[in-house]
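Presented below, as structure tokens, is a lone chain in the form predicted on its own.
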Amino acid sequence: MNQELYDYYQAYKQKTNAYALALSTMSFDQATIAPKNGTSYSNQLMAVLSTEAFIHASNPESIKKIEQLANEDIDDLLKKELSLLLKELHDNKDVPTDVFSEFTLATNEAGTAWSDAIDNQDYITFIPYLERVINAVKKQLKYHPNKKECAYNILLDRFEPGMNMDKYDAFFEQVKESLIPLIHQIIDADKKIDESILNQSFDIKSQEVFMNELCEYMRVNRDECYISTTQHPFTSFFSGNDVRITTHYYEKNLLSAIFSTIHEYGHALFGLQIDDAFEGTSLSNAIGFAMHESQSRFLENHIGKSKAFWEPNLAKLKANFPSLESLDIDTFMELVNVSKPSLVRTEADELTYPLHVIIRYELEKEMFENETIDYLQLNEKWNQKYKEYLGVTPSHDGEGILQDMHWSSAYFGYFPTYALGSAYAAQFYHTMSQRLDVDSILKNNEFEKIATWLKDNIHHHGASKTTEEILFEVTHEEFNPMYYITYLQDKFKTLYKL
């Protein structure tokens, strides 16, 4: 191996990571603690810094030397690391600096506009920012090496390598055919779950106390995992020993923060358990989003909504909220797993959740397949799809088209990974439950055994293996969406006595 090339690459990588750390810190602060009135100035300077990072990353001389190093006699892990990095660099190397800068400023300002718009339930004020972001994305894609490919397929592959509309269409069609009839059965079922006990106010400070107790149960290491609050929960990865998550407390919705926190900790745990040797490399940060979502959905649903998880935790919940004292474990599990058509994706039950994703997927396809978009009608199309698939209609755009922050961040193509990740999670859980006595582990306050199994079988690989390779290695099968579909059918037919 050429030592000079290797040393050059190490210096290049360190500077790249320095830019990334600075921008991550600014973004996290802006979403959590930064004064609102300073946002406009911060957006401008963050765009400048992002552009400098882009110029550094896409330097033709650097790309050439990394390519040369990739052709040297190097070990397989370094070869994989460079392969992942070069894919990203080649995808963006022809984008002019001013086009990238325009895109960055557009997303920064759209994020701020989205926050204001959802507070005011005012989609109309957000339209110019959304249009600007979409145009900036389309402009960038004109410089993509596969620019003759359908734009939306490029975006889908960006968030989950190898995925495209044909694959997602087949997956979603299977989901719809299997789950929509069950959803209607439950709507018409004789059994109704009484949720009235949750229709009260729950003190925010008491929610925070309970969340700390739940984090102790999940062995959250506060020296590595910081928790804050924000409008839309998310996870930021600063390093292998510094992951930051956010949640959002609602006085009238006790369960929201609980499952948002568990979900985000699923992401955090993945980041914290990647092999230490991958720190600061593409083997740590180039993981497919569906794989990451599989771990958050795994923890949120298969673990966090299980009876065994709550048997040691329900008493703690009732101690913080005496008005719930009459709740027994079986009644609480019905409340945790109740299924009904709803308007907000992040609050949706497991059964109806993929339909929320499908609605966004279908709208995104239309947005990128058509030359022009009628933005004034986009929220109405959103509402029509909710009526068609779930039989509910938003009363305002805050619980409709504005509810997710993803479009303001140009995360077009991300949403499908939530459903695909949920399907991966079901297949992983099926295997884990055959190898571990999961119920006993959770009842006996041994959460670390779950975390260790995930680390040994999934997390430590990072991006050194593809999702397909990890899935087959762990489950000894190719991806099979029937694990997901059967899991949901069995769970909800049992719950509703169908």
Second form
2 protein chains.
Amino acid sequence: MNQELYDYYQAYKQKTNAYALALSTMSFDQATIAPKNGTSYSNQLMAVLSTEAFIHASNPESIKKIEQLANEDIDDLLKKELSLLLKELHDNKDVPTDVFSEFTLATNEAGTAWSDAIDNQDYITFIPYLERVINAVKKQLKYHPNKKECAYNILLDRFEPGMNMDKYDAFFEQVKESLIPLIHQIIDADKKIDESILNQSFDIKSQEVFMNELCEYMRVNRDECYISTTQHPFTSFFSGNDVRITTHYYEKNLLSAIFSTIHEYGHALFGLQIDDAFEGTSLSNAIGFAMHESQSRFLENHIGKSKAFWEPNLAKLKANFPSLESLDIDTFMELVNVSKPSLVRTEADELTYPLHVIIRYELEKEMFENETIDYLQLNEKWNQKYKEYLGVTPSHDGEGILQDMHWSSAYFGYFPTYALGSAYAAQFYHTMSQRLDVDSILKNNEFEKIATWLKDNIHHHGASKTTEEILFEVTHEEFNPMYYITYLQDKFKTLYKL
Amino acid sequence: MNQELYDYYQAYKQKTNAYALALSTMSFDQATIAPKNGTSYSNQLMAVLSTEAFIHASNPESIKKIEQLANEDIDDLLKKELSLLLKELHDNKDVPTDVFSEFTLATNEAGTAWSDAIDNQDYITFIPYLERVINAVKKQLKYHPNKKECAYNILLDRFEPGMNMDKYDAFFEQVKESLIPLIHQIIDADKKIDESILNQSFDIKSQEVFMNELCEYMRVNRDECYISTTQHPFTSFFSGNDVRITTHYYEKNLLSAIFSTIHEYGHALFGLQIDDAFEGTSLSNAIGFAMHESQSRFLENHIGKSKAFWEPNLAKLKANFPSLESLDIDTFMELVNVSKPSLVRTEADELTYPLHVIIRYELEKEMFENETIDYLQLNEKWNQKYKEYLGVTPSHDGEGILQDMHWSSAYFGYFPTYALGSAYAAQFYHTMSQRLDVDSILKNNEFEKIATWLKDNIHHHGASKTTEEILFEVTHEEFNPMYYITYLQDKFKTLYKL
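Starting from the form predicted on its own above, please write out the structure of the form predicted together with a further copy of the same chain.
Once more the chain from above appears, this time first in line as the rest of the complex follows.
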């Protein structure tokens, strides 16, 4: 191997990582604590820095040297690292700097505008920002190596390599076909879950105290995982030893913070358990989004919503909220798993959740398959689909089309990975439950055994293996959505005595 | 004016500002919330980014163009802006990149090491880091345009332009001569202030509630000023509309958080009240540190420790701490202004404070005037000086030589500005009190009038005028330390009935 090329690449990577860490830190700062009046200045400068990062990363001389290094006699891991990096670089290498800058500025400004728009439940004022973002994405895609491919397929592949509309259409058809009838059966079922005990105020300080206890149970290490609050929970990966998650507390909704935190910690755990040797390389950050989501959904649903998980934790919850004293575990498990069509994706139950995703997927497809978009009709279309699939209608756009930050960040093609990840999670869980006595582990306060299994089988690989490879290695099978569908059918038919 | 040069300069400045904002954000993040295990990775990358910023700023072609622009027919403000920038650039322009990188890395690592060292009260393990920082500073100074000047004079001038050892020696001699005898008179005075009422626990949540009330009184606008907590309070300037301050709460020390917050808010107010037109230019950030400190000391001591300030606020304090119910305002003013030699600078009273500064100044002089430093003796020297000037001795290095973060950050020459700033504050206050009825303003809850006076007379200028110019314009006099000395003598002789 040519040492000079290798050293060049190391320096290149350090600089890339420095920009990335700076931008992560600035974004996290903005999302959590930054005073409002400073946003416009910092948005401008974040765009400048993103442009610098882009110029650095896409420098043709660097790309050439990285290509040369990739052709040297190097070990397989480095080969994989370089190939993931080069894929990304080749995707962007023809994008002119001004097109990239416009993209960055458009998303930064849309972020702030979205935040105001949702506060004011005002979709109309958000339209010009959304339009600017979509145009910026479309313009950027004109410089993509596969520019002849449908724009939306490029975006789908970007978030989960190998995916496209055909595959998602097939998966989503199965989901719609099997789950929409079940959702409607549940609406009409005799069995009703009485949620009245949760219709009270839960002191936020007490929620925080309980969350600390739950974090201890899950072995959250605060020396590598910082937890903050934002309206929309998210996870931000600073490094293999520094992951930030956010959650949100609602006085009127006890379960929201709990499952948001467990969900985000699923992402965090993935980031923290990647092989240390991959620090700062594409092997630690080029993970498919569906793969990542499989880990958050795994923790949230398969672990966090199981009876065994709550057996050692329900007493702690009750100790913090004496008004729940009368609650027995079976009733609590019903409350945790209640299924009811609702308006807000992040608060949706496990069964109706994929329908929220499908609605967004179908709207995005339209946005990118058509030359022009009728922005003034988009919120109406949104509402119609909610009516059609879930039988509910938003009373305002704040709980309708404005609810997610994704579009303001140009994350088109991201939503479908949420449902795909849920399906991966079910397939992984099926295997894990054959190999580990999950229930006894959870009951006996041995959460570290779950974390270790996930690390050894999934997390430590980072992006050094594809989702397909990991799925096959762990489950000895290709992706099979029936694990997901059957899991949901069994669980909810039992729960609702159907 | 050559438009091309001007545009070049604007783009140059934006990039400089982007790096600066990224680094401020990352430092603030590290100081406040970053999980411990991520520090080493982020230190490395911050060093990379600082180096990039340095390479960008010191690019000879850019400097040449800025020099050309400075020689064009441009308005006075732009001339001033460029001259301040060029001074800084010329200071650094011969420093090789590797010398700069080593400096950055040394300070980043020393920051983390210092934080561990103070936790463990362990000066010995900190020595190699301190040595590395001092050597890095000395090495850098070898490339300074005035390299024939004493190293320490260069550093003093860097923190407060125009200052040098001769001037500080003269000022500090006056301080020592007038104040050391007074400090000893107070130690021996018959009048003793009974502080026992403060020797109790003060609930931290209640302290926070009171602090919010105090912030309202001071018109703190949270949309431009974020307040967090750190062991060592500081202010960080993100932009003219985004300033961050930190404070610290101690259960056993009610007054500490209060006066730390007021002090830091004095800095914040300066940053927030600079003319908006100076945003992102050297006119908003090249302010002398003594000038800046004059504003924090002004708020902390001349305003925050005055009886008129507490007349509307003491009742709120008592409402949060019923155990203080019996306290009358005159007793409280004695408690707030009690003078007693102590070990920790940031907790020192107004009268003994400059002696803490002088001790550091004398040690720094030695460090930079001598080729070699006996690091193993440095903590002993520190302790001896405390004994000599203040009659107290640290019981461990955590409350001795390790107490300040300044040396780990290479802020040599910074400390003396604290005392100089206090003296400026006294001179400013003398003038303000002749022009405004400060007492009635404070009693009548009209704090905005104080803020406005400071804005109109001092803050809005930013760095567009020198400290000398501002002092003369406002007070019609050059710097005169006797305002400070007389103020302290009058105040403390009255308090202690001497």
